[in-house]
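The form predicted on its own is given below as one chain in structure tokens.
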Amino acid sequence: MCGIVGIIGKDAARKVINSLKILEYRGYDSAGIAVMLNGRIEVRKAAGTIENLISRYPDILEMRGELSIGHTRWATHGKVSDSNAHPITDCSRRIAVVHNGTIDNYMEIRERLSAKHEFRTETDTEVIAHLIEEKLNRGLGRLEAFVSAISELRGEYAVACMFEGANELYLARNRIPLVIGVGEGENYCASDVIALLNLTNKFIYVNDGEFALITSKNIDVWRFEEGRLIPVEKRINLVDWSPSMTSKGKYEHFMLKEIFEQEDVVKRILMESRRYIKGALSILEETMKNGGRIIFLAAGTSYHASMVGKYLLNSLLGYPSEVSIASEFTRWNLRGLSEDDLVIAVSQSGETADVLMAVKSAKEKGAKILSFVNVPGSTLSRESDEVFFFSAGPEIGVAATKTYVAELVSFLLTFTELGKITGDPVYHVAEALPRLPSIVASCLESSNRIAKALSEAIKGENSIFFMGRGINYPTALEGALKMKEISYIHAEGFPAGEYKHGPLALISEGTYSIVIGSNDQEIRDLLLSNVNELKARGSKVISVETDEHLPSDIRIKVAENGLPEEVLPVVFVIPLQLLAYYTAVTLGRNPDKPRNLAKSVTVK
């Protein structure tokens, strides 16, 4: 979950710092850079944010070396401290390393090297620097020492390394994202393409088990097999995201900007994503024709979107499917998986470790993979048989907002188009889709003011409860997730029918309950009973509805009455996103950088 940047070119340190600021969503426990100055490695690092690093070392932006590596840390091994910040150096400080991932056998290596090497940190990363140093001391050259050292590691890693006196950047990857940026007279590396959009739109994706050596003019990539390096031909990929996508513009936070981008995101999916839909439709049709299992696979917010996807596939096309949390998939869902089955893997980044591990296990059983993913060139997209890029653009706020809505709309579009092929045309949904951008825009406008006002009322709460039924039970889960992850108020989502089976014991006088409405008459009647039960116990009920059906204390009215039930999750989640955002801001939290969390969970 850490962020890595490496640059060989003019003014490298300043460029690394600027790129690290964009990558800070990947980790903001500490930050640091190493710069080659007059043939020697200079390291500047500190606990805290990048701004803290710059204020600690005012000279950092004026360091004029042409080789630099940098890092933003999300702590796994060792507490948050100056010493544990990256880059990490060897005994003589001739080698500097930055690393994302976890080394499983680091204690074994550390014990073996500790007699000869001075360990100064609590990190697993430090064994990499000392192991490379040990190989150099035995007479190996830089490349051979780097490859030999990395080959002894067990675990997952993306590593960038520099050596004193050499304007070269050494890279290795195993199950952790790493890309190479191609420039004019300079080259780059990073954990994510968005870190380098200000410098290039040309990228090479490093695969698992590959090594690379970068200079200002050349890029060489190898894989290590049977004790030797075998050159790998790599394709340069063009990414059409613009640098402006990584700025906050007029907004105070990325999260608010990304919430308000949802109108354009929905519009773009409906207008442009049809170029990706053909493969998705083909693999879905084949699976259904063969009677194969369909399993949605995801984590976090994408898991909630996948729950909606399951409802949609069943209600629109009458085809049963399953939803699995990625981290649990390999234990419970692999038995009986076959080549007739389809795994629908859903991920914003396409780099989530649990999802990738589950996809690998499913492929070993012969299952096909259809991925819904935001980032072009991501590992998940390269591991899939078919890909639907929902193209929401870079999402920098840690709390997923526009990508959740993008996933929902992508499912709606795909399954309505599939219905035309399978003979189940769902006209009521298909006719509503073209109106979705304007409906989302109206919802943003109407929800913004009331969400801001409500945040003042709920900011002092210890717990807030969300509930919904049917296709909007996942909406309740997502609303609760947004509230707790950025405001730090305890929040839980429940199926409304389950409140009487335990959660109702948590309701007392003044407790806030947020009820997600429905346009289905049967569900409405059931929700009416649930709300009355809550109010009878003193709960303050906030409802999200398209009309005035529920006897709530506070009503957030969104969209239009009569909107198809299947479309409601797209609009009902918006006021919940805004409510979480304004509550966090009212409490003085930074919604873009919630404590203990990072955007892309790339470690187990």
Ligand code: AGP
Second form
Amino acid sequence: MCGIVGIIGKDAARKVINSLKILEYRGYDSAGIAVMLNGRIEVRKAAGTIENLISRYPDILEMRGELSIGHTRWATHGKVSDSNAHPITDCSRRIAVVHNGTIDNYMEIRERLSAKHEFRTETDTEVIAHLIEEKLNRGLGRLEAFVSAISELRGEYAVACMFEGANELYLARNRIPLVIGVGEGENYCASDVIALLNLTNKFIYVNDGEFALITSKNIDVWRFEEGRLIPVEKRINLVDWSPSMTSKGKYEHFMLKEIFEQEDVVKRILMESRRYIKGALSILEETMKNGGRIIFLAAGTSYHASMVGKYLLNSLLGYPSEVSIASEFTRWNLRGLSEDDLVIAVSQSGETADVLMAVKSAKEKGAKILSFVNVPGSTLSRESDEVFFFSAGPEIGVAATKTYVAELVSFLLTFTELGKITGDPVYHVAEALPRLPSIVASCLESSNRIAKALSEAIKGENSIFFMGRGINYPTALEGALKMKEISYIHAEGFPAGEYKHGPLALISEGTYSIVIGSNDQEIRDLLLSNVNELKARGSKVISVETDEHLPSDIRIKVAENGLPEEVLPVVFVIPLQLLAYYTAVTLGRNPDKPRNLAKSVTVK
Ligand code: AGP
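Structure of the form predicted in complex with this ligand (previous: the form predicted on its own):
Entire complex below, previous chain first.
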């Protein structure tokens, strides 16, 4: 996943650099900008981060152009190098493009053009610049050349292009996010709204198959159908996120800031997100009335949240539901899907390719889509019949933290409200929700210190095992994912009842096992045996629980004994997030930008 940005207006280069710094969470292998200076295109690009680019080219912030495009790369085709960094130009260097996505047919286009065009990079993107040049050389105008070239591409792309001497930005989108920012006497484009919040909160969302031509004064959008450009009327959307949300503030990393934002996030969902619950309730009620299937689908952390969602729907409302890993959905769950069925798609970015592909297949079968999404204007939110925006604010850290808790609380709110309608026994959970923000706050306070201390104890481990039962089995999976994705320590989560069926063989003297507790007596009794068995084999047991129920070696005590089991995943995950964070930091990792990972996986 890369980040692209374009600015047409005063001080364009500096604004592009500022936006690229915010977009770095999307990829940071290399970075570059192109600026129109005295009618000519100047390119500055280099492997490494934006900071490295600025130190390589100190003049970059002095470049006073009125038009600039920029790119921060997560390499897909071609190694990480200066030459493979974007922007990428044509032979004459009169055309510059930046691109996020993958061009499936780039090799055949490259072979066709290589006789007359000098290729200087290993990227798939370069074919776009030469294709446009080819069309221009045949006498097409800029817009026709751009549209004709893009129309030859197969694959996924968000492209921004500039031509020497023309104060115009040309945009195209297919299955990769691209938004237009509306300014005062200037306009912008970027991979997502976060990158432009310091410039505007007015956005136009570009859809798949659409083209746009923006100048400092105008924004024109077209659909390209049967060889013709058909104008498209676009609405201006207001996004109520503030620029301060995209700064680390007093925190060393975005991840820590976002962990500590969780009290406010929970409060905001319980207070403000209620405006979205009506649509969610009606589509759920309709499905349940018709006895339709309900299938959650998601990836990564959102998948773990979906497991909790399924548990809540099954246990609170007694309605059977399924949960599917998005990339596996079409192979396991698609058959027999019909218009009576409901897919609950869960994605903080709303751009995860696996989720979008699965949703597309489900819609082709006639299923309805209810999505739980964080980012306004995201593709998933626009592909759904009903959307619950959980308003967690921008999440910059690659590791999902506040959006995980936001997803859990959104499910708790939705399914308890639904239970009140269907007459199911949900009040014991519903009445705990208003107390959640303060419980989360005290949990952050109480677990921060111990998590920091514990990180020193576990930082040398090769493997750490997480286990839980019932609604906290997903908590174990989520704790393991956080640990492995930012500290790079191997971590595995599994149902506590499963480790005797194999994983116990991995337990040796001193192995750390993290056991997620319970407020349910029957589950506690089972966990008690698990802890004794682990300790009998020399494992060091860390427990996360509400009281001293388990004979663990180290206990992280959070929340309260009397809290209903259904809300425990919200609080039990917090110490695990902090433990992963401090372990990563103590190991010298950058928790905001873990190696090989991207915030939103927009490629299949
Ligand atoms: C979680 O920490 C990871 N960043 C990753 O697993 C993420 O949850 C997954 O890619 C899904 O992202 P989404 O919620 O934006 O769809």
